[in-house]
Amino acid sequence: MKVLVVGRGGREHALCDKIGSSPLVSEVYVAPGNPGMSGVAKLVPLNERDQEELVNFAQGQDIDLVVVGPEQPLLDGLVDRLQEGGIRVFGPSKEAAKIEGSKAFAKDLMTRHGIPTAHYGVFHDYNQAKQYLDQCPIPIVIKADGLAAGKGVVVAQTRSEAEEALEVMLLEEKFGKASQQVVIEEFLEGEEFSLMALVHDDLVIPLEVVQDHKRAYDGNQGPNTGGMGAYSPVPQIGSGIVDEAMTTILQPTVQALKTMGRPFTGVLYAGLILTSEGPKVIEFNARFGDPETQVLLPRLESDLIEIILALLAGKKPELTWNEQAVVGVVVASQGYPEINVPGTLLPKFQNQDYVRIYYSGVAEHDEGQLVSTGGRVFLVGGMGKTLQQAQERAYGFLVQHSLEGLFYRKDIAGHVMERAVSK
């Protein structure tokens, strides 16, 4: 098979790596990709939003399957256009992807179908939003309705911080159309975790649980980002919680979308929080998470292409996971997510026995050398028999290298170890 992955980040690097390991696959292409992943896929210089060029390429190269990584092409309707061109694709339609594209849409769906989530209000008028805010307890969560690259969420610890978030989103339109409407949401307390499922029609197949670290700095301080690291497994989230989340959240959501005439195919990502009342939804995404994918796929023993083909054929695949733990640490440009400073020179790091490198924000500088393009630059994934060993291997790799102009959190998965020690 020839497989085309659409996207350019660390998630797509991990997908290309995993897809290329399948004996069913002869060629992996990535559009546009980045130079850091050239060892696992052929780079195709096409923008992920250029639908006609992507369709022409897939038809011209006799591509057997397309896997779409990022959210924006999904919301643009790339899956629909590929299917019109007779190309097999794994990802949701434009209508189904709205579960990620509009937080207000997702909240309304959950309310209508009794899917547990935080209380909320939706506003496009600043004064009405401010009046609602005045009645809400603090802390409170302010979210841009549309896509904002993981940065359109403010967890306000004070009323003035919440008011400033409303001003920035509704009056200053910091995120453009994405923040012309906002969701003001009750703050939920509990353990957050990510549960992704592979979906086609009525089939909903859960993946292993992952925990992401959204805040920029150690100790969960600083602004929200697209993710500064992740780890799996997540020992504090037991199988009973996963079963409950499947029964009360993921399966009903898939059925609700189908009932609405928006049947879902692809990866449904549920960002969840374990409250005293059970798991509740913080957010939905319509694709593989980033950086969750980079720590999840090294744990998947099964052939991802076999799984996808079985799903698309309406068959329930069996997934096998290895026992190892993976801790992934994101290395980002100084100032991320507020500013993105490019220009740091990097070697092309080589994978080691227990360390994987997945590149995201890089371009080619000289042959064999990369340069950062700003934002999240790469992820180091340490693997081990335990989370502690995996963490030691990830950070052990990082401390060996000078990363001037870049930064990373020093505490990814740290609270799990602290909890284990306290017991």
Given for the second form:
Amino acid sequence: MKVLVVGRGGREHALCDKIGSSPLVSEVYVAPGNPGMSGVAKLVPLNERDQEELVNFAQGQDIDLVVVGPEQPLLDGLVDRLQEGGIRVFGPSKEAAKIEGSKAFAKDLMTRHGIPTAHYGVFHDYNQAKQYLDQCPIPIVIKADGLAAGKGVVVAQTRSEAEEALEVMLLEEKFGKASQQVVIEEFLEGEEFSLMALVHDDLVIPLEVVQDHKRAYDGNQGPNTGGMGAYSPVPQIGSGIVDEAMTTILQPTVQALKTMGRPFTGVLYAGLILTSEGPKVIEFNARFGDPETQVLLPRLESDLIEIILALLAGKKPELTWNEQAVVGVVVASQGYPEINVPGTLLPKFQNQDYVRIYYSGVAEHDEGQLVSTGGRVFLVGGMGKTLQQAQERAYGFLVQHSLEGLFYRKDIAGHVMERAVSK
Ligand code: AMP
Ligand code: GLY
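Structure of the form predicted in complex with adenosine monophosphate (AMP), please, following the form predicted alone?
Full assembly next; the chain just shown is listed first.
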């Protein structure tokens, strides 16, 4: 089979790597990819949003399957366009992807179907939003309705911080159209975790649990980001909780989308908080998580392509997981997520026995070197028999390299072991 992956980040690097390991696959293409992943896929210089070109490429190259990584092309309707062109795709239609594209839509769906989530209000108007806010206890969470690359959420610890977030989103329209509408949401206390499921029609197959670290700095300080590191397995979330989340959240959400005429195919990602009343939803995504995918796929023994083909044929796939723990540490440009500072030169790091490197914000430099382009630059995934060993391997790799102009959190998976990595 020839498989095309759409996207350019670490998630797509991990997907290409895993897909290429399938005996069913003869060629992996990635559009546009990045030069850090040229060892695992052929880079196709087409933008994720250029639907015509992508359809033409897939038809011209006889692509057997397309896997779409990021949310924007899903919300643009890339899956619909590819299907119209007769191409098999794993990903949701534009209509189904709205579960990620509008937080107000997702909240409304959950309320109508009794799916546990935080209390909330939705507002266009600043004055009405402010009035509602005045009634709410602090902390409180303010979210831009639309896509904002994980950065449109403010967990306000003070009333003035919350008011400022409303001003910035509704009056200054910091995220453009995406913040013309906001969700004001109850702050939920508890352990946060990501539960993704592979979905097609009525089949909802959970992946293993991952924990992401959304804040930029150690100790969960600083602004929200797209994710600064992740690990799996997550021992504090047992299988009973996963079963409960499947029954109360993922399955009913898939059914709700179906009854609304928006049947979902692809990866449904639930961002959950384990409250004293059980798991509750803080967000849905319509795709694989980044960096969750980079720590999950090295744990998946089964052939991802076989799994996807079975699902698309309406058959329940069996997933087997290896005994490895994986800790993934994101290395980002100084200033991320607020400002973009490109320009750090990097070697093309090679994978080692228990260390995987997945690139995101890099471009080609002279002599085969890479140069950072800003944002999240790469992820180092340490693997081991235990989370502690995996963590030591990830940080053991990082301390050997000078990474001027870049930074990473020193506490990914830290609190599980209740020990800080001080180096
Ligand atoms: P989101 O993009 O909606 O997942 O929000 C980004 C991050 O903000 C989440 O990963 C949580 O850490 C935090 N967050 C979002 N909503 C809530 C909430 N209702 N209560 C507590 N924390 C939240
Ligand atoms: N890591 C969070 C996300 O993929 O949205």
